[in-house]
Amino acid sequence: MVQPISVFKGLEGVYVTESALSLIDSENGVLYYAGYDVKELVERSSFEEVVFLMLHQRLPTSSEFTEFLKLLRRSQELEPIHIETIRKYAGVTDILSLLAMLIVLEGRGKIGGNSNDFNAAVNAVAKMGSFFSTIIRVRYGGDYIPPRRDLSFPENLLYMMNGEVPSREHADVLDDLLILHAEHGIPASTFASLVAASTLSDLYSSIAAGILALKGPLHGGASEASYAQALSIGSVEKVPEWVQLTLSEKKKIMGFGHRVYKIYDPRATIVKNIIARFMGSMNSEVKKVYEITRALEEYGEKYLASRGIYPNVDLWTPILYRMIGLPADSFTALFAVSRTAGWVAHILEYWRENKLIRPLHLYVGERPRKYIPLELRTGS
């Protein structure tokens, strides 16, 4: 007797690899990086230290961290070919596509499969930050500003974008956001990176695969879609009617629901706590989006919580992105900068026992048919 074949659409519930990088405790609403609660890392660590943690699955000693920072900050400097590419394309393509182009350019001549290539991994994280900042600066009429080695990664990101050393508050907020998005298991973008890496493509091209997987609003693009959604609603008073109409039309409310979390996204809780610290310093636009978002969460949960659909991190992050001055079309690209830490760590980890990722599909088309010459076909 032929056994029925199960097809798992979207690979939901399917384990594709082993990893020591992160644990998503979906029942209790806790996210761990290499055993550390991400909430504690946001409160006590830095993005730079988290990058080290991702690559080594442990925290650095003081001397190790000093050397690591030297490598990271040295790697943030761009070459003339990067700058010229940004000048040429920054105004004619979206940020994510240009990031993919630049990171592929960075990998020219490289080969894949080296699970110990930590320098390349650090270089990829560093370059992505500088690519991001320079693209935004050039798009708004500025030109390349070299990084400063006395500034942290988030400080340099804002400095290279704006031409001014950022406030401690803005740098700290960005640092927290970078940590929160550094790693999250095997979502679409990380899986895309692993698929490319499993062919022994180079590290940088594999990152590009992850970047391009972020472009859809169901993954990395969700924060930009959530922000646009709040602006389209327009006011707190319109939220109830908008929610009811959206649900009646069976449309998705951006910022709600998650493939893994069936309770409140712990990262959203952390972001809300950060927002609470800065309520007094928000401009009118950000306050308006905040009020709409708060009403959307309160009203949306009335209808969605019973179905196991709760707010996720993308509902709230746009408020902080805008507060620190990021353009509305750059949220997903910043996500890519942060998640590069997770991508490179997963790639190096996977290469230790590499196996080409090659799933099957269940054929449901026509059975073998005979070819009929064109002149003899009479139609169906």
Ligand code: ACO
The other form holds:
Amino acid sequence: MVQPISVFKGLEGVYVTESALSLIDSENGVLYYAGYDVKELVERSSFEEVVFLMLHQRLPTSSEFTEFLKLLRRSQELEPIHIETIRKYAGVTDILSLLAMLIVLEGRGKIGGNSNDFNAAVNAVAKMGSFFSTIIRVRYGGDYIPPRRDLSFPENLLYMMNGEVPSREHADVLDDLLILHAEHGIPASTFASLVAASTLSDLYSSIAAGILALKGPLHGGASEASYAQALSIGSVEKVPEWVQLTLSEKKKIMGFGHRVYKIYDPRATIVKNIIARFMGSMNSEVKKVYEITRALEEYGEKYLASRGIYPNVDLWTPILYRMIGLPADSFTALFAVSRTAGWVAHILEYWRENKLIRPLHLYVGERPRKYIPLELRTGS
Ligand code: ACO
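Switching forms now, from the form predicted alone to the form predicted together with the named molecule, please provide the structure.
All chains and molecules follow, beginning with the one already shown.
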């Protein structure tokens, strides 16, 4: 008897590879990077250390970390070709698309498949940070500021963007956000980067595939969409009616729901705890978005929690992004900077036993038929 063929739409529930990078404990709501609880990493580690952890699946020794930081800092410097491209396109395209363009440029002449290409992986993370800051700086009328070797990755990111060394608080918040978004298994963007890498495309082009898959509001674009959603709701009083209307029209609330978590996203809890530390120093716009988001969480959960749909990290991150001065159209791009750590680690890991990713589709179209020349066709 012919077995029926199962089609797994959206690859839901399908394991496509093995990985030692992260464990999502979706029952208990804990996320681990190479065995370390991300909550502890946010509290005690740094983004730079997490990049090392992703690439080597262990924490560095002190001397290893010193060498690693030297490489990272060196790689943060941009070349004339990057700066000229940014000057040319920063004002005419969105930040994420330009990031993809620049990282593709970085891959010129390179070949893929080297699972030990740690230098390229570090270079990619470093360059993404500098691309991000410089695109924003140039968009707002400034010009390239070289990174400073005495500043940390998040400090440099804000320094190159604003021309001023950031406060300790802002750099720490950014560091936390970078750690939180560094890795999360195989969502659409990481899968896209693996699909490209599995063809032995180069590392940088594979990252570009990830960047472009991050763009949509169902994935990385959700934070910008969630921020725009809060602004468009306008006030706390309008939230209950807005939630009811949105759900009755079968539309989605941005910042709610997750393919893997059917409980509260643990990253959202971490973000909320960080926000709580800054309640007193929010400006009026951020405070308003905070109040609306709180109401949205309350009313959204009232209707959606019974279906396993809870707030995800992107409901709350816009508040921190705005608090540290990021433009509202840069959130997804910052996510890409951070997730580059996960993408490169997954790509190198995958290349150790590379297998071309080539799934099947179940054909449901017409059976084979004869071609009829145009002049002989009589209609359907
Ligand atoms: N608001 C309202 N209803 C929702 C939501 C939501 N945010 N999310 C899912 N649902 C409903 C769907 O309408 C659908 O209902 P139906 O069965 O009556 O048709 C059902 O739940 C299943 O939804 P799917 O989208 O098929 O489920 P999936 O597992 O693919 O959902 C997803 C995951 C895409 C993230 C979804 O929850 C969503 O679109 N959320 C909003 C966008 C968002 O916040 N994305 C960020 C995710 S986190 C990240 O990528 C970093």
